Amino acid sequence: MTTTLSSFPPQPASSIPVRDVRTSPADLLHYGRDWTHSFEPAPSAIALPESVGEVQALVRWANQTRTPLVPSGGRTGLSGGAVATHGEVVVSMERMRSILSFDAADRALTVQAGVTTQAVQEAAAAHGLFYPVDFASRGSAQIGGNIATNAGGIKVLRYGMTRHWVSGLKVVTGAGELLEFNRGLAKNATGYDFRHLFIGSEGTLGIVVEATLQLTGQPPAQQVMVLGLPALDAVMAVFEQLRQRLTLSAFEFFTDRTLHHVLATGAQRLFETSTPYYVLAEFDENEEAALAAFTAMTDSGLLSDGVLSTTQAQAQSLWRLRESITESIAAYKPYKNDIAVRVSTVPAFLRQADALFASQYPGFDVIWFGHIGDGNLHISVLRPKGMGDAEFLATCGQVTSQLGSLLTQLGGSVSAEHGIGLLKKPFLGCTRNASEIALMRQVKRVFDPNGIMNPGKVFD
């Protein structure tokens, strides 16, 4: 049976078995929300455990008192998965930021859940190795949150999702049990791999407290190019041309409206030609092959203009055009779609989605960008001036319902890397059928029998 939020009696903050508990209005607001900004936070308290023992004591207390818990990492999520809206206790992992061990033979790093993605990358680099999961929020996003949402980012095309780099997990389940999954093994054929249930579970089964992460060798030097395209149909044709000629690490897409907002923050336009669509490609350094590809695509009419980095500073400058997008539109509190289709289906999706948004969002500023080389697109809708929150969310929800129907037809997903949370919960059925959702509920009851973990999210 799913426990309803109304069944949880409020508990005094003083009874929470964690040394650092905060209840000031500023802390409740800060820790109670994520980057979604579509839901008003209303937690009852913020608990900041410092050890696995404190996390376990907290979860056991929550079971005894039937107090709902919302696990919280860097709160950079965009689906409301870390928002506390009904008096829950937020469990922030930011005080558990230790890098516990490095194993040179296994090329593995074991860390606490609150370690940031950037800290993992820097620790890997200090040992001459590479942690490839990467995104613009690397300095704030925490490993526990990355795992809970199976975060992707800008290098999925070459390296895959967070799931591919987690060789071991230590978790506190919703029942308060401390479990260790896979123990960092490369091979382990001993039945169900519960590690993969927790990766992408959005905190609904328990709390990730430690992770063993696989590292890899440093990649070759990378070059970056940004290309201007005259037509939407050219995007995937350019991708195919570059994929044949270069070893790609990333292939990103954005529109002229998207670039407009980035340039408004002070970024510099890197070539004069204005085009409706742009792509950014990162690849193993190969200037001769890159120039040959550029010439061939220009001659065939696929490109209008472009720029190729010749130094690392130039490459970083080009990446800023892509990585500044989310920040450049944050003040608008946009409604975000995060969809995925198979790469072979991207052209059909682009055509049909473009027509859908043109008809259903007249007068709206719709910002397209994403990791299109792996089939993932982000569509952020900016609220028109004078439109209230409720009307804006209702309008976007109606269009997302139609978008979900399109994704169902194309075999796509309503969430590629941001999770379901609160925002996408009404559209889960567009990707997962009733039997699958029923099985997910049964799995939740096994690990979280009293329904205390992140209630109301995903499918509750």
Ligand code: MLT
Second form
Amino acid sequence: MTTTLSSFPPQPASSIPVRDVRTSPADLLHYGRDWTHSFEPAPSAIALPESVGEVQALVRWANQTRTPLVPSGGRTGLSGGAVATHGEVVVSMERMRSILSFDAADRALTVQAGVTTQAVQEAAAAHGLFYPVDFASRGSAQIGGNIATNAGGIKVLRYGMTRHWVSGLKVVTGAGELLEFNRGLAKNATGYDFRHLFIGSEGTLGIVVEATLQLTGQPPAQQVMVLGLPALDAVMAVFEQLRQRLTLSAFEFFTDRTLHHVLATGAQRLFETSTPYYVLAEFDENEEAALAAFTAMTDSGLLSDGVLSTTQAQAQSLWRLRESITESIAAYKPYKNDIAVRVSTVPAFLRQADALFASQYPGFDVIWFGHIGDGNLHISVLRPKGMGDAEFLATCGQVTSQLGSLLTQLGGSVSAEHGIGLLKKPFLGCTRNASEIALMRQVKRVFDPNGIMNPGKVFD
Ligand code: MLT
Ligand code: ZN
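Show the form predicted in complex with the ligand, please, the one above being the form predicted on its own.
Now the complete complex, all chains and molecules, led by this one.
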């Protein structure tokens, strides 16, 4: 007979071996969900450990009692990876938010998992250095969650994903063992690098408790340009032109429909002309080259209009147009796609996905934006007025299956940076084949033999 988690009776919250355990309805709601808002939160308790010892005691208790655990960071995830829908105990890392050490020679910061991305960026800056992983939710998202989802964001084009910046990891595995991976080393050729298995594992193998993060030198002053484009097929041509003339750190895309929602929150229109497509480029300050690129692209018909920042305040207000998108559409509880294709395949993807959405989402407001310079697009579908949760999710699921087939055909991914969680689980097979998924299950069993870590997420 196989023993499943449900063969064991639920445990009283008073038996959880953590000092701060909360069970009020408000706490269960607050800690039981992420930004997905598509799933009903129903955790049985929230545990807020204060030390690695408490995390270990909790995981050992969960093994003895077969209690499912959901690791939780800033709950800014967009795939339901940190939602607790089945009486799980949520493990919030928010009390473990100390910056433990800085080493100038290593240019490395060691932090507890509950430190926010912004706090890491600020600590790096206080030492004259730079932590380049960045996104709009920086103030709430926590390093543990960034690692669990291999967070990307707006500067991947130049600096890569979270994975590139983690040189050491301390984890409590699903079996309750405390392990330290890679010790902050730049070079370490000693067999399997388990650090990289945990990065992007979405809490299914264990709980990240500490990380050593590499820092880099501060970049030169940055300038930002927002350009208006008359046609979708001009986007990657503009990217190529800018890439040849400027040192880019970001190249973002959004449509006029998308901008419409941001403007509705009170933001200022950029320029008089309204164009169907926009790109935002950030680059090492170089006004002369930027203006030359702008003139050449306008003359060749790639651009209709544009605006270039000349002060940091202007650069920030241009960024605000892009970074406010998620918040500006949040009230619609959008269904989010987060796809990736190779940069060379972006034009083909844009053409085919545009046709797919136009035919399959008639009358829906489809919001396109994303980090197009690294091949990642977010396509958010807004819920039409009056449509219920179930019908909306089912419709979007159907179209996402077709999108998944397109991505399989184009060699792309159904999740670039948000993770699989619960929301994208039905589509994992569009990007990973059956052998890979079977191997993932075996890997999970090695680190989490009783299946207590975030069960039901990523795969069943
Ligand atoms: C972004 O790039 O703004 C985020 O990934 C959030 C989103 O897709 O809504
Ligand atoms: Zn994004």
